[in-house]
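Single chain ahead, written as C-alpha cells, the form predicted alone.
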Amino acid sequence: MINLYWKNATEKVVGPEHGLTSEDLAGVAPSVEAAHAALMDQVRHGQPGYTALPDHPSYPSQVKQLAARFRENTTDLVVLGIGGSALGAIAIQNALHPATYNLISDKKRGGPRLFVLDNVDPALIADTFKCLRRRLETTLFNVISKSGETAETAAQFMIVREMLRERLGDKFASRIVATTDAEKGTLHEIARQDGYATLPVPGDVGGRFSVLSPVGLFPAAMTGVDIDAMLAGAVAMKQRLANPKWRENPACVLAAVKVLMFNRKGKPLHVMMPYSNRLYMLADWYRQIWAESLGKRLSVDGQREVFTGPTPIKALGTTDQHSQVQLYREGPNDKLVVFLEVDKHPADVRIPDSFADVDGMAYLAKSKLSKLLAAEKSATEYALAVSKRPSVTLRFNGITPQSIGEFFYLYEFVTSLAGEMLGINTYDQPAVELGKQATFALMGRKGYEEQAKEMKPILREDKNYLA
C-alpha cells in the first residue's frame, strides 16, 4: 500500500510563509471537495476514460492471450512509441525487473529482452537494430500509436516494416503487433491490410493516461509482470480515492498541497525525488502527465488566459543530494519536493566490518544499504525542513506490481483533481499540436505548405547572432 505523509509541508515544520496553515487548509477545503465531487460524478459515468481501466472487462484477457501467443517464440520485444506510448512501459520495466534484466540469459530471464525506442535519435535506432540483427526472426515489434501519424513512431515503423520484409518476406507481419485505434486511423488500416495482431488504444483515453490499458499492459505481460496484480492495486487505490472525506483521501490531500503551494506559497516547481533507482522512471512518467495536463494558457471555458501549471522536475536520491540539493536548500524557495520512499526493497546488501579502527568508516560496518538509503532520505528531508523548504512523502510498503498500479492511478487522479482546482482542461494538449504541425511542414508533408512559409522568417539563420 502507498501512504502519503505531509507534515513537512505545514507551518508546524517550515513556518507559515512556506508551509500550509490551518487557514490555508480551511480555505482550500471547498475547492478540493467540489473538485472531488465533480470528478466522482464523472467516474460514475465512466469518465475520464482512464478511471475505467483498472477493472476493464476485456483488456486484460486480450493482452494475456496475445502475450501467451508470442512469448514462447520471442527473444526480444521492441516498443515503438513516444510520450505516453513509451513512458509507462519504461516505468513498469524499471520498477519491476532488475536493472540487469536485458543482460540475463534467455533461459533464465523468463521473458524477452525489452527495448523501448522513445526517440528518433539515429544513433539510438541504428545501435538497437544492429544489436538485434541476428535475432530478427525472434524479435517482436510493438508499434503503439492511436492514429499512426505521429511522425516519430511512423518513421520507426516504416524502417522496421521494411527491415522485416527484407529478412522474412511474406512472413514479416507475424513479427508486428499494432496497438492502435480499434476502428479507424492510418495504423489501423495498415494493420488490417498487412494482417498484424492488434490491441486497442482506448478512444477516450489520452496517451499520458494510458499506462493501465493495452498500451502499457502488453509490454509488461510479455516480460512476465503480473498485470492482474498491478490492476488490482489500481482498483484498490480507486476505491480508496472514492472517500469524500478529503483529509482522509491521499489524492485530495496531495492535490490540495500541490495547488496551495503553487497558488499561495510561491512554489511553481514540483520535484519528484525517489529514493530508489527502481522508481526513478516513475518520475519521468510523472513529468509528462503533470506538464501536459496542467500547463495551460486558457481557462476551461476558453474565455480567459490563465497561463497556469506547476513545473515538474525529477531527481534521484541519493544521487542528486550531491548535485541538486544545494540549490534546493539555498537557492530560491520556489519548490515542493515529493519524496518516494520504500519500506522494503527488492534486494538488500550488508556492509562488511572491514575498517573497525577507522573512525570515518566504522559507523557503517554491519549496516544494510537499505538503512543507509533511508537515513539519507531522512537527512535530506530534515535539511530541507531546516531551510524552510516544504516536502511530502509517498511511502511504498514495497516495490510490487500492486504498489506500482496504486501509484499510477493515484497520480492520474491527483492530476485530474488539480486540473479541476486550477480551472483548466486537464485532457487536451493544444500547445503540443503546433510542434507536430511544424514537423510535418519541415518534412514536406502535403497540406502543410503554408505552415512551412510561415516558419521561414523565424527559422532562417542570421549569422549576426552566431557566436
Second form
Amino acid sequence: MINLYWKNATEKVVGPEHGLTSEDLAGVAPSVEAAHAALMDQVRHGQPGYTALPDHPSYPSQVKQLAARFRENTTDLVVLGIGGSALGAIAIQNALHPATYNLISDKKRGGPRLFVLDNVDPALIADTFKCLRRRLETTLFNVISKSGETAETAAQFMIVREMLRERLGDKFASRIVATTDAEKGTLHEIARQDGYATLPVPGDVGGRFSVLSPVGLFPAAMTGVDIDAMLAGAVAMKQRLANPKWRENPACVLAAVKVLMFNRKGKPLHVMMPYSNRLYMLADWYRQIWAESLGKRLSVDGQREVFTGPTPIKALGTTDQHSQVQLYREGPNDKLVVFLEVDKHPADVRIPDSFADVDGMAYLAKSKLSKLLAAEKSATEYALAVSKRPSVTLRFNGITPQSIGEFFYLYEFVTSLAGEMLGINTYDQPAVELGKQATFALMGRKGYEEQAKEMKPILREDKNYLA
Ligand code: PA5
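Go ahead and give the structure of the form predicted in complex with ligand PA5, now that the form predicted alone is out.
Next comes the full complex, and the chain you just saw is listed first.
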C-alpha cells in the first residue's frame, strides 16, 4: 500500500512563498477536478491504453505461459531494448530482487540471471556477451521494441542473431523472444520469418507507459516475480484513483502539488529521492515518464508554443545527503523533493554494541539500520523544511509486487493528470523522434539523405573551438 504525505509542501511548514496556501489549493481545484473528470471519461473507454493493462484479459496468461516454457531451460535472460522498453524491467528487477541477484548460484536463484542492455556502449555489450559465452545455449534474448526500428535495439539484435546463428545453427530462433507490435513493423516481420516466440506491445500504449504490458511483465515473470500480485496492486490503485474527491485521491493531490510548484512557486526541478536502494531505479523510470511526457514545446492543440515541463531529477537517500543536499538546502529554492520511504524493508540488520564508551558511536548501538535510514530521511525532510524547501513523501508499507504495481499505476496517472493540467499532449515524443531520424541519417540509412544534408552545418567541426 502506498500513501502520500504532503504537509511539508504547504505554507504551514515552508511558508507562503514556497509552500501551498489555501488560496493556491482553492485555485487549483477546478483544474485538477476537470483533468480528473476528463481522464476518467477516457478510462471508461480503456484509454489512455495503459489504464487497461492492470486488468487486461489475456496479457498476464500469455506472459506466464511463455515464461513457464522458457524458465525450465534458461540460465540467463538478456533484455535488448531502450527507454520505455527497458526501464520498467530494470526498476522491477531492482525493487523485487536483492542487489546480489545475479551473483546467486543457478540452483538457489530460482530464475535466470537478468541483464538489461539499454545502451550500445561497445564495452557494455562486449563484456556482457563475453560473460555469457559459455552459457549461450541456455541464454534467452528478449528483444523489445514497439517500433521495431530503434537503432540501438536493432544493432544489438543483429549482433545477437548472428552470434546465435553461429553457435546454434538452425535452432537459433528458439533462444529469442520478440516483444513488438502484434501486427506490423520491421521486428514483427523478422520475428515471423525467423519463427521467434512473440509477445505484443499494445498499439495504444507508448513505451514509457508499457511497464505493465508484456514489455515489463515477461522479464519479471522469468525471474520469478509474482506478476499477478503486481497487477493486483495496479488494479487496487486504479480503483483508488477513480475517486473524484480530489483531496482524497493521491494522484490528484500529487499532480496538483507538482503543477502548482512548477507554475506558481518557482520550482521547475522535481527530485525523486528514494530512501531505499531497492527503489532507486523507480526514480530512473520516473525520470523518463515525467520528462518525455511533460517536456513539450506545443500546447495540446498545436497552436501555441508553451515550452513547458518540470525537470525530473533522481537522488538516493542517504547517499546523496553527502552529495546533493547542500545544494538542495542552500542553492536556488527551485526544487520540489518527492521522497520514497519504506515502512518495512525486505531485510534488516542490527548494529552491534561494539563501543559502549565511545560517544561518537555508542548512540548507534543495538539500533536497526532501518531505524537509522528512517531517521536520516526525517532529518533531511526537517532540514529542507527549515530552509523553506518543500517536499512530499510517498510511503510504501513494504517493497512487494503489490506496492510496485501500485507505484507504476499511480505515477502513470499522475503524469496523465499533470499533462492535462499543463495543456500538452502527454503521449507523444516529437523531440525524441528527431534524434532517432538524425541517427538514421548519420548511419547512412536510405531515405534520410536530405536529413543528413540539413545536419551538416551544425555538425561540421570547427577547429577554432577546440581547446
Ligand atoms: O517511451 C517511449 O516512447 C520511448 O522511450 C521508447 O520506449 C524508446 O524510444 C524505444 O522505442 P521502441 O520500443 O520503439 O524501440
